[in-house]
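One chain follows as structure tokens, the form predicted alone.
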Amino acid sequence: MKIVTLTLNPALDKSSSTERMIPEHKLRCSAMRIDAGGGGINVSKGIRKLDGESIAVFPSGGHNGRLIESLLGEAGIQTSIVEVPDETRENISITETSTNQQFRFTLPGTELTESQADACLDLIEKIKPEYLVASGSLPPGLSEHYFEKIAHFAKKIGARFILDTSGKPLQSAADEGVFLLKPNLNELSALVGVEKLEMDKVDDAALELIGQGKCEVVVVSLGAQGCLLATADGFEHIPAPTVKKQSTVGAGDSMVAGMVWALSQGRPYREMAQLGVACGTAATMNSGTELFHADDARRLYEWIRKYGKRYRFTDF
């Protein structure tokens, strides 16, 4: 099944580390690493290391845009882009090793006009995608409504439209209805209108978005406890394995690529969830900006379909 990556919010991602985070001082860091990043593209990556095919469909712009393009082509993810005037944007994550704490620096993207969103929404229509994925923010330029306009797209054009974003675009999203939702549980509480979500009240909650026809399938990201999977048919924990934690940057995004890379697969939505948890948590494993390794991956998958059956949701 054929299956497109939308970020219309890309990203040089640049991490290093030092030991202390001092101000005003010269603080000597270690080699830059540099990834192709941004919501999207991360998914297209973490499918790749399941040894899935994706294209990543993205504006590019200027040294950073091109730089993006190569590093995904060595990596062996097709791309069909949009070329922008502008210089794409970068962001920096540095982690100070004395403490494991992470600081991450997320510069304003590229403003992007709603033609040359609309131009990357052409280039989807020509792929004909089962499964089209919208992962990250909007960029300056755009209304909060526009992945609500790509949900009505995806429709239109009969793909699976599945997408991880936060605030109003989330809300207006699910007002127009989309395949698959995976909210965190904040997101989750503005989502069914109330401040905050006991974690008894996440399954109702969960349950609540699929009767009012916003999803068919809530995967509510609950972090180092896993994940709670919803459908029509009832809901389910998924618990997570315990590991150390180096960096959470592109967890979610890996936890995507695990989830979308099983239902191209034919995989049951428990196995769906099981495989996003485990490459997740899988990816914090790793510092950086890197994603996780398909070897962990499926270690810890294993571990969660052996003993996951012993935890039941409200022993969290």
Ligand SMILES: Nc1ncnc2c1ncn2[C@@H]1O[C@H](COP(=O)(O)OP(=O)(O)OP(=O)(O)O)[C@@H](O)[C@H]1O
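The term rigid core refers to the most C-alpha atoms you can superpose between the two forms while keeping them within 1.5 Å. Positions refer to the first chain, counted from 1. Remember, predicted model here, so these are calculated numbers, not experimental data. First, how it differs from the form predicted together with the ligand.
- Positional change of T242 between the two forms stays under 2 Å at the C-alpha, relative to the superposed core.
- Core-superposed comparison between the two forms: the CA of S115 stays below a 2 Å shift.
- After superposition on the rigid core, the Cα of E125 moves by less than 2 Å between the two forms.
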Given for the second form:
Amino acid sequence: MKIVTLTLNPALDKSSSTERMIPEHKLRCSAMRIDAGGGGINVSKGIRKLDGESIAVFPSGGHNGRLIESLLGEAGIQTSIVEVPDETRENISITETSTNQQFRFTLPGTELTESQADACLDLIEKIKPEYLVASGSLPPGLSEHYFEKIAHFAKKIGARFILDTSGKPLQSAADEGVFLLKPNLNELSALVGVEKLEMDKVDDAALELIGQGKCEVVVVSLGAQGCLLATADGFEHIPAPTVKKQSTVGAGDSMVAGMVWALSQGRPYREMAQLGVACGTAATMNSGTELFHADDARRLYEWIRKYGKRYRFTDF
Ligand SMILES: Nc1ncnc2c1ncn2[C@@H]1O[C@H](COP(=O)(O)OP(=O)(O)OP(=O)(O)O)[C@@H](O)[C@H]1O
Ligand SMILES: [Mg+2]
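Switch from the form predicted alone to the form predicted together with the ligand and give that structure.
Below, the chain from earlier opens the complete complex, with every other chain and molecule after it.
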């Protein structure tokens, strides 16, 4: 089954480290590491780690864009790009080694016009994927309703749309209706219109989304507590194993990667969510922007399958 990931706001992630962040001083840094980044691109990288295939669709501009394309090519990930004149953005992250704190500088996204974004949809229509995954923010220049347009487009081309984003763009796409949503607690609260959700209200909120036709499947990610899977058939909590946490950067995208890979293999929703938690939690075991190691994810998945059922939230 074909999977396409769409990243409308890609980035070249640059990371380095220094012993201490001191203003005004010249800070000696380690060699710069560069990675292709942005929500959908991360999902493609995660799928590749599981030996799966996907096509990463994104607007690509200037040197940074070309660098992202070649990094993905070297990783064995297919790309299909819309060339744009403006340089693709870059983000910089510096780890302070004495404290293990990460300083993340996110630069403004490259402006994208609606017709450039539509050109990405034209590429996708030709690929005819079974699964279309969009993750991350919308770039400046696009309307907050652009994911809603994609939700409509996905229905038209018969693709199952999996969306992981936040704020108004998430809300408007959910109003149009998508196949799967992966909100965290804050995003779920916003979706059901409450300030803050208590743990014992998460299942009701998730089922409300399904009842309202906003999605067929919802996986609410709960950080160290795993996730809540809900469909029209009911809900289930899937716990996350306890691991030594390094950095949670990329946990959400790793989780989505595990889920869409499982779906493309025809696995049932429970296994999809279990593998999602395994990949998300495996991502927290690595420092910086590194996603997850496949062997960690497989080990955690076995743990969840074996012991997961014995663990329940006391609140549920
Ligand atoms: N501290 C943690 N310990 C174990 N697993 C974790 C932890 N934080 C995140 N995870 C795993 O990663 C998954 C996704 O994390 P989370 O709920 O934080 O998503 P998110 O807020 O969308 O993250 P992101 O900032 O990447 O978008 C969780 O369901 C869980 O499996
Ligand atoms: Mg997230």
